[in-house]
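In C-alpha cells, one chain follows: the form predicted on its own.
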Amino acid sequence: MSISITTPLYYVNDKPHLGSTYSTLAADAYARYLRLKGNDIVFVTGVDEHGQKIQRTAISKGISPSEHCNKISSQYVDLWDNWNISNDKFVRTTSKKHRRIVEEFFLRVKEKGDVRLGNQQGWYCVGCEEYKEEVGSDKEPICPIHLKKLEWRDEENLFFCLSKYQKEIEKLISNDSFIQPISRRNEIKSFVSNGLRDFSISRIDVDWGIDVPGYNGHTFYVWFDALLGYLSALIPENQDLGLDDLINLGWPADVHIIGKDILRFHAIYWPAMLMSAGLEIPKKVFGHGFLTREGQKMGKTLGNILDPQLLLEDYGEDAIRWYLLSDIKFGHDGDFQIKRFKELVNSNLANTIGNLLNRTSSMARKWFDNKVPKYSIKDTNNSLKELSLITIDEVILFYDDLYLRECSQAILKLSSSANLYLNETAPWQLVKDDANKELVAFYLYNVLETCRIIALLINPLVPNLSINILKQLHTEHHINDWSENLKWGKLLMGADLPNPHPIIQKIE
C-alpha cells in the first residue's frame, strides 16, 4: 500500500517565495526518507488557481486570469525541478479532471443534506479569501496578515453545514496523532470548543472559479475548490475516474504538511467535508511555523523577501536545504539569518562532515594504495560501530515523527564523535611503526564506514551532498534499501578510493 504526502496547494497570486519552498523541502525530505525505507510513495504538490484575488491580480496586470495562472504555475514547476523536488504529482485546480471531481464531490455533499442557501455578512479579506470573524467593532478593520483594509460583504452564498459535525470533529482532534505539533492541536481544540459554524462554499460576482451546478451566478469558494485538489491530483490525466476510485490511487493522505495559517481549513473544514462525502479523512495534519528574515516578517513593502531561485543560484541546493531543515525546529517559527546561515553551513557540512571524510580518505589512500583499508582484527569493543548503530535507530525514529532538526543534530553528533575518535586514535602517529599497520587500517576503516552511514542518514535532508560522500567512498550505488545498507560493514575492504575533493564548497 502506498503512503501519500502532500504540500499545500500554493496560491498563484504571485511567484513562489521561500515559505512555499520551505514546506516543499520538508515534504520532500520526508518522502525521500520513506522511499529509502522501501515504501511506495505518492508525493503530491501543486497550485490553487481560482478566486477573486487572482482575478483582480490578473486585471491589474492587463492579462486574463488564465494567462496569469499559466505563468505563475510554470514558475512553480520550474522551481521544484531546479530544487530536485521528488514529487510524483503536480495538480492545477484549473484542470478538467479537477473540475469534474469538484462537481461530483459537491453533488454528494448536497445529496447528504449538508448544503444550504443563506446570506453571508461580514468583513472579508480578499488576500486571505476569508471572512474575518475576530475583527471586533472597528469601523475600518485591517487584516492582521496582509495589513490591508477589509471589505464589507453582504451576499447570498451556499453554506456547508459544518455545525452538524461538531461531535465528529471533537472526537477527531482528540486523537493525539491527528494534529501535529502539540501547540497546533491546542489551537484547534480551543477554536472547536467555541462551537462550529456553517461556512460559505460559494461566491457571487466572482467569474474566475468553477460554476456551482444548479446555482446560476455562484462559483465555488476557493477553499472548497482548492482542498479537493488533493483528490484530483491522484487521478491520472485523460482517465475518466471518480471519487470511488481514489482508494486505489493513494487516498487517504497519510500527512498534509502545511503552514500553520491554513491549519483550520485542513484540520476542521476538510475532514468534515470528507465525512459528508463518505470518504476517508487524512491520517495526520502537520502545521509548521512561519519564516521571518533577520527578525522581520518578509513582505513586498519591506523589500526583504528572499527569492528561492536566487538563493539556489547563489548558495546551492544543499546549503539552503541544510539550513532550513536543521536550524529550525519543524513546527515552530524560524528566522533566516544570512550570517548564521553561512556559519552553520561551513561549520556543519564543510568542516564537521566534509573535513572528516577528506582527511580520513586521504590517509587511507596514502598508506593503503588508494584503497579502503583491509583488516582482520576482531571488532569487539568498537565504540564507533556501537555509536553508529545507536544513531541509526535514533535518526529513524526522528524521521518517522518529522523531527527534521533532531535528525540533523544526531547525524552531526555522530560526525563529531568520529572526528574525536580519529584524534584519539591518532593513526598518523601509529603508522610510523609498521607493526601498527593493521590497527591503523582498523581505525581508518571504522571512520570511513561511519562516513558511509552518515551519507545514508543525511540523504533525505541533503541528497546531493549524500551522493558526493558516497562517490568519494566509491559506493554511490548503495543508496537504496536502508534496511540492508545501514548494516555495519557494508563498505567493501580493498575497494578503490577516488581522489578526495571537497564535498561542499565553503561559503566565503
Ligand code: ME8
Given for the second form:
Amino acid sequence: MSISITTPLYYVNDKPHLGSTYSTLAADAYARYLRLKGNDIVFVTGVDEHGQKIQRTAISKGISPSEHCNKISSQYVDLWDNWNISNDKFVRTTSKKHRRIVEEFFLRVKEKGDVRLGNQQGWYCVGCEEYKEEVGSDKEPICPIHLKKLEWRDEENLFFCLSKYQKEIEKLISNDSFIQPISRRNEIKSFVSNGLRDFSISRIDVDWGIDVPGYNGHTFYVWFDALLGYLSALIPENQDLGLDDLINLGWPADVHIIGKDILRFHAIYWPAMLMSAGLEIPKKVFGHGFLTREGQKMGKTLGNILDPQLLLEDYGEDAIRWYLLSDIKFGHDGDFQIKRFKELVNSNLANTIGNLLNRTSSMARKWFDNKVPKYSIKDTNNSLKELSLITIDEVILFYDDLYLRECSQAILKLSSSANLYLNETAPWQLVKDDANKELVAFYLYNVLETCRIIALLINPLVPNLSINILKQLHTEHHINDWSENLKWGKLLMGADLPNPHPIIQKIE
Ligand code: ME8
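Alongside the form predicted on its own that was just displayed, please also present the structure of the form predicted together with the ligand.
Full complex below, order starting with the chain above.
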C-alpha cells in the first residue's frame, strides 16, 4: 500500500513564488521522511490551469491561455527540479487524462442526483476564484486576501448539492485527525454549523475551462476541476484508466498539505464531492499558515513576493529550507526576515552543526591516522549515545505529526549537547598523554556517530546538507534505510575518513 501526499495544485496566473515553494518544501520534507522509513510514497504536485483568473492574465499579456499555461507550468517544473523536490507526479489540469477524469466524475455525481441547475448571485473574487459570503453591507466590497474589488455576478450555473452532505461533513470534521492543526478546525466547524449551501460548479462566461458534458455553454468551475487533479495525477500517462482504478494507484490521499486559505475547499467541498462519487475521502488535511512580509500575506496578486529561484541562487537550498521549516511553527504564520534568516542559518547550520563535524573529524584525522577512532572500552555510561537514542524517538514522533519545527529543534539540541560534550571531555587535553588514547577514541567516536545520526535525522529537512555530512563520514550510503541505519554504532571503527570539504557556507 502506498502513501500519497499532495501539495496544492498552484494557479499558473504568475510565476511561482516563495509561498508556493513553502508548501512544496514542507510536503517534500514529509515525503522524504516517510520514504526513509521504508514506505512506498506517491508525492503529488502540479498546476491548476483553468479559470477566469488565468484567462484574464493571458489576455492581458496578448497571448493565448494555452501558451500562457505552457510557459508558467514549465517554470514550476523547472523550479521544483532546481529545488530538488522529490515529487513522483506533476499534474496539469489541461492534460487529456485530467479532462477524462473530470467528465467521468461529473457523470457519477450527476447520476447520484447531486447536480441541479440554479441561479447564482453574489460577490466574486477572481483572485480567489470564489464567491465571498461574508461581505457585510459595503457597496464596493474588497477581498480581504487580494485587496481587490469584488465583482457582482448573477448567472445560471450548475450546482453541486452540498447541502445533502451536512450530516456526513459534520461527522467527518468531528474526527480529531482529519483537520490539522486542530486549531483550524473551529473555523471550519462554525462554517458548517451555519448550514451548508449548494455551490455552483459551472460557469457560462469562462471559455478557458473544461466543457460540461450535456450543458452547452457551461464550463466547469475551476475549483471543481482543480480538486479532481489529485485524482488524475495518479493515473499514468497514456493509460486508459478511470476512477475505479484509483484505489490501486494511491487513492485516498493520506494528507493534503495546503495553505489555510483553501482549507474550506479541501475540508468541506472536496470530501462531499468524493462521497457523492462513491470514492474514499482523504485521511487528513493540513492547513498551514501564511508566509508574510511586513505582516501581509505574500502573494502573486499582491506583488510582495520573494522569488524562490533567486533565493536559491543567492543562498542555496539548505539555507532556505532550514529557515522556512525550522523557524516557522508549521501551521502558524511566519514573517520572512532576511536578517533573522542569515543569523539562524549561520548559528544553527554553520556554527552548531557544521562546526561540530569539522572540529571532531579534524581531531580524528589528526590523531587517528585519518580514520574513525577505534576503542575497546565498554560503552556503558555513554550519555551522548543515550541522548541520541532519545532524540531519534522524539524526532520520529514529531515528523509523524508534521511538527517540522520541533524536529529541527530537537536535532539542534542534540548538536548543541554534542558540542558541550566535546568541550567537557576536552580530548585535546587528554591526547597529550598517550595513556588516554582509548578514552580520546571513545569520546571522538561518540561525537562522530552523533554527527551521523544528526545527518540522518535532518535529511528530510535539508537533504543536501545531510548528504554532505554523511560524505564527510564516508557513510553516504547509510541514507537509504532508517530502520537499518538509524541505530547507534553503525559508523565503522577504523574506516577511512575522507578529506574534509565545507558542508555549508556561512552567509555574509
Ligand atoms: O489556491 N504563504 O492556488 P494558488 C504560505 N489553485 N503559503 C502560500 C502563500 C503564502 N504567502 N501563498 C500561497 C490555489 N501559498 C488553487 C489550489 S488545489 C486543488 C487548488 C500556498 O497558486 C498555500 O499552500 O493560489 C496556498 O494554499 C497555495 O499556495 C495557493 O496556491
